[in-house]
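Take a look at this one chain, the form predicted alone, written out in structure tokens.
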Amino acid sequence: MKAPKLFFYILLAGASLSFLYPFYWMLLATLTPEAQIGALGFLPAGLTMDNYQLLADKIPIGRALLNSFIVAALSTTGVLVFGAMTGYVLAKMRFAGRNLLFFIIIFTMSMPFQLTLIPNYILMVELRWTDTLAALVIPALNSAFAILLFRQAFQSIPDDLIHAARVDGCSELRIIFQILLPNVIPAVITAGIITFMNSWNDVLWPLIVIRNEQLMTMPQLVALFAVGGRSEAQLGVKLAAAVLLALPIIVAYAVFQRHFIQSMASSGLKG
């Protein structure tokens, strides 16, 4: 191996280790007794699950995990369904105002979430959806990013495939979900991961519309636990909550990483 290439790989390995070490230390600290965290080095002095047990005793962490999975799964499913339908219309159907509608959707991506926070909350109150999971799921079903991603992906599919499906008697919905989506799996996975991640990590909106502890999501409960005094300044317990919060996203990205990168490098960036 040539010296420049060897140096390049060493540099990449060093950068990777510097990025991964904080996560390794965080995981190690959750398995270390509280009194020994301050002196924690690269290797553990002793392993224990006390921090996770203490976390489960202090807050309903299991219920919060379930709520987060329900909300994230329903939001992701809805975004994939409605995003694929809207993307198909914008990519393959011809009608007056199509481009204007697309530009309006793109414009909404530049609007900060805080701009619509108060109107959305008033709407939730009027519909009596506060303190229900519907307040977390239904507002999240519209994703301009997913619409853009599916539109770009569908534009790369030849129109002849759609015409042949129509000749065979396929409905538009069948064309979308049985013919087109299997051909844009990277786009589906990318939209799914990003939507799941955004829903899973959302804190501000749940803090506004959910007050019942049994309905709180994982990020919301962890935030209240860390800053509300219930953690009693125990670093190991706080880090245990952070590990449980980050683990599903890390696993999902690790499993679907190849498709994610493929989509962002191709269908998601085509004009």
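Bear in mind the structure is a predicted one, so any value in this text is a computation, not a measurement. Each form is matched to the other, and the largest set of C-alpha atoms that superpose within 1.5 Å is called the rigid core. Numbering follows the first chain given and starts at 1. Compared with the form predicted together with its partner chain:
- With a cut-off of 2 Å and the rigid core superposed, Thr32 has a Cα displacement that reaches or exceeds the cut-off between the two forms.
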Contents of the next structure:
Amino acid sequence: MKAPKLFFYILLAGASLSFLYPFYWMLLATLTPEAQIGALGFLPAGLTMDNYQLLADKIPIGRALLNSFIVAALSTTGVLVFGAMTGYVLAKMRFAGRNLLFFIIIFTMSMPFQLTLIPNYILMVELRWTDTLAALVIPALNSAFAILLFRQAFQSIPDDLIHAARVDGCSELRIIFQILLPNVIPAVITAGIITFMNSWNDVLWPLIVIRNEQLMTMPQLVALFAVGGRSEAQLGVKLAAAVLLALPIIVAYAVFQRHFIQSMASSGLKG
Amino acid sequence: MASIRFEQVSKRYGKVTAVAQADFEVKDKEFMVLVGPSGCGKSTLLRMIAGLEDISEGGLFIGGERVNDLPPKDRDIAIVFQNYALYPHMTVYDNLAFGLKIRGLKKEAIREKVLEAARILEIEALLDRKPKAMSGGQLQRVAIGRAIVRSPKVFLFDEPLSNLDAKLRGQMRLEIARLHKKLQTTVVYVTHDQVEAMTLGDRIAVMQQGIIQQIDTPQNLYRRPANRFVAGFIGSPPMNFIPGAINQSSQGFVFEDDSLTYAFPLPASAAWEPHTGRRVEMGLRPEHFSARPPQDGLPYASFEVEVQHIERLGHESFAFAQWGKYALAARLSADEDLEPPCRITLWASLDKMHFFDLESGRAVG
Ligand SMILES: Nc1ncnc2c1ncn2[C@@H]1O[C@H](COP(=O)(O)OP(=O)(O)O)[C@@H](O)[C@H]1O
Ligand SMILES: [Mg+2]
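How about the form predicted together with its partner chain, since we already have the form predicted alone?
Expanding to the full complex; the earlier chain stays at the top.
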């Protein structure tokens, strides 16, 4: 009884160490003078903020952080607002073609992003949205995934609750936002977290529509910096950029840990 | 002033006709009950009054005004649902106050109205609670509170007591009757329960398959059902039906059962004439049987039956018996000491018999 359990714990500890060590090492390396990084093991060797200083000098990292926040926050708000509205219509309103519409929306989920990349880019060019944050925000204001999630959540709410609200004098918008959303908080959190993370981690689309360094998002700027020449092959600076990229997600995870796990489990998707 | 008038109102869902050509009026301050089996269109009719369902055809008038295109919030009605439909994320106070807030009332006025409604329904102690933490009876009180707090012209109830246990149902039934007396508003009350219908309604509309079969006072529905459906629906255990035909004999009109074993004379009347030779069903309520011959001097019939089972309720008993090839239920006084199976004679006045045309179901005679 005892021995297998002990063995199990050792196995788990080993596994988690193998996940955590690279992160630990990365963090340590950013605080280590460039020359010592090669010899780094478990223990710190010297302590310096130079890598971060250098990074801030070379690229507008603060600005990118802000851009990423603006884009992710606006997309998430949009997805919650418009996804809930679309989900409500698909769940609770009766009209011809409703199911067809729903199937089309689901179908778009199964299409790889790369397929629509070029048409979308052309659209952005036509609208003169390239090199503006609009190109990052506006196409991301609704999502098939959130629509699906809200539709399912709203379907489980009895019609009579909506009837009661309507008799009480609610408009359709008030029904959605004051009556329904407060009763599907798990769906709101799931849609919110997944949208925010997808937006935060997206590299490909920003690379295509944004050229102006001042408008770049974190992952875009960091990727360009790390693979481009400007990091001058300095490992410490590259890693400092990576830390700054991961930090907000790690903080968010620490705060919303329970909801993260719930949303991953309930959506069956990996962020 | 809020009468409700239906003028040839129909509702269709695709090919399904949920309500067909409803044409009747609920008078001001009247308590109208819609009763009928599940799926007969009661809720649909109620939701049309509320404006929650479009009217496919016909006109609906509340207080003389045509409301077909008026949204629910402008109809000055309130509705109580079977599953309460309280806002789960709000306290009882907020549930009651919500409709008033939307209508833009001042905070003070809202508070006054909510407290008044809470006092009437004795839910003052619950005002800070959320629906999750309450029992079915409490939830239904709050739901009624949410309806009365706006003092609407019309109250609509959709099976409000179906989720409560029998004892609570009896209590709430009384309270709803009392509330109606106190508030003096028009009420339309949907139920599938005939006891609720009979005890609450000033008048009752009996529905079946989207069609209103009969509208009348409880007494008249019971005494003079317009057709076989109403006759079988009102009363428990239901009316006994014996198939047969109306024939003319040398003594006048008689009812003869299908097996030609029994014949009962019918009261002399020309009303039987058009039905002579037609197949009918004779209906007789269980409570109109007696184990002794009636003493009132009226003509009666006797039934030699084989009692197979007896249900003793204390104050009365129900006997389930075989009469020739027909099954009969009879209500007997609790004094009758029967040990089934046994043979007894049941008696019933001839004037308690109902007759229904077998084809159309309509009452004849
Ligand atoms: N939203 C709807 N769509 C299609 N058919 C419906 C809808 N609502 C009700 N019906 C149909 O209309 C009929 C009457 O329903 P309802 O009014 O709910 O009956 P009741 O309240 O008497 O049980 C039923 O046959 C039901 O299937
Ligand atoms: Mg119903």
